[in-house]
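In structure tokens, the next block holds one chain alone, the form predicted on its own.
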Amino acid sequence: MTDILAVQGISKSFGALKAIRNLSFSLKSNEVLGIAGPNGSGKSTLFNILTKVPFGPDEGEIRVAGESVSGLGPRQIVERGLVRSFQTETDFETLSVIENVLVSMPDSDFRSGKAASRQRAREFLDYVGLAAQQDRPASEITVYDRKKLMIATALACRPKVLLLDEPAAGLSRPEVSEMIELIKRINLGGISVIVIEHIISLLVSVSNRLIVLNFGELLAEGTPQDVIRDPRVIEAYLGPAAAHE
């Protein structure tokens, strides 16, 4: 497999504090790459850094597809098929879910009129399993389901990867099941994922590889079962007793 996300030497500061330190790590095509880490671990600005939503590294090259994306802004990034989520709902309350979804579609799709438009938009709704709920506000809606939004309008902008903040924080259990089946679906569907996420076993389910930050830099790499077994990583959430017992 090609990489279709390349990561060299990324860093970022805020004053004193490294919040990401000389990090590098590739994406092949159609992976689902998990990220892994204590809280401050600097796994959700790392996602700041590759869409520069809100700011970019200091220094390091992103490439997306073999094209560097470290000059571009962060529009043109998403046109270059890096796509993110948020670890809070970004819905914008007072639209109807279809309308979040439309807002969120690039100008193409509008070109064959208003009724195509908002067809295509259903049709990422149903993927989701949100057709039915179109036309509510999405003030209205689950926090689950509201969640499952913020993926159909990330879905609407056509990644090539995906970013996905914490897609199950909150959730109950078989909403979390769910998450995971929809997780592996747009993976199939030939989209490349990123997944941050403190549930573990979410991670170990959809990964094909997962990382493990801390501090900024990079832990442990390796398949899921080898990574969550590693010392070093049982450590760094749970304190050095842990890692011995």
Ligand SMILES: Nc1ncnc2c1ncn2[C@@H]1O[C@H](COP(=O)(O)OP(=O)(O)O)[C@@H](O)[C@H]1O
Contents of the next structure:
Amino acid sequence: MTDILAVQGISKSFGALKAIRNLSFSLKSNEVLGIAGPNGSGKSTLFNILTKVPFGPDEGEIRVAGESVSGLGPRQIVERGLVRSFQTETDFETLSVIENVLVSMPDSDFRSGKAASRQRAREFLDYVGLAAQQDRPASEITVYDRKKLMIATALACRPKVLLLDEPAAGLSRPEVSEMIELIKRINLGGISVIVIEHIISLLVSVSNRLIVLNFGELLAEGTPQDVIRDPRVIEAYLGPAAAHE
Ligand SMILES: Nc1ncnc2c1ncn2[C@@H]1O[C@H](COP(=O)(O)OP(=O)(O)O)[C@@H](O)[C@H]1O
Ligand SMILES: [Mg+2]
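With the form predicted on its own in hand, show me what the form predicted in complex with the ligand looks like.
Full complex below, order starting with the chain above.
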């Protein structure tokens, strides 16, 4: 399988703080890569760097489908197929649910007229289970529905690689199960996925491979089952005593 995403030696500092340190990894076509790591380990910063929202790396190289994105801006990176959702809900609260999807769709979706573009937007909402909410203001729907709306708006950008930042944070157990199924369905539809999550059961369920960040560095990489048993990973999450119990 070819690498849809290749990250080589990227770093990012905020003043004296090295948030990402010489990080390299790759994502194969149709793979789901999970990313775990303690709070502040640089996970969200990694997504910021990959999408250049708001900044790229200080050094290192990012390739999407074999081509460097170093000269590209955020919009061009989306056009290349790298699309993220955010850790906190970032939909437009003053717009309706369906309008949020419409503003994310590429210009090419509007060439066949208004009715066709609304129909397309409804299909994305239907895919995540939000069709019944389409005319409600985004500010009025539940946290879970807003997470699904963020995913629908990301899908409307036609990603090749979907970057999900804590898609299950704050959800109830049944909602987490549904989110797991949604991520699997998106992946089966041919989209490669990188998912950051603290909920280990989600990472184990959806990921082909798991990496763990600690202080901006790659701490561990492997199958989910191996990585969650790695004493270095347990120590990073729970402290030195836990790893030796
Ligand atoms: N824009 C920024 N300016 C300064 N420091 C930042 C910025 N973004 C993130 N950081 C810092 O970088 C580190 C990694 O943050 P983050 O990537 O959000 O961690 P995670 O998502 O793993 O919890 C933290 O110490 C955080 O305070
Ligand atoms: Mg984060």
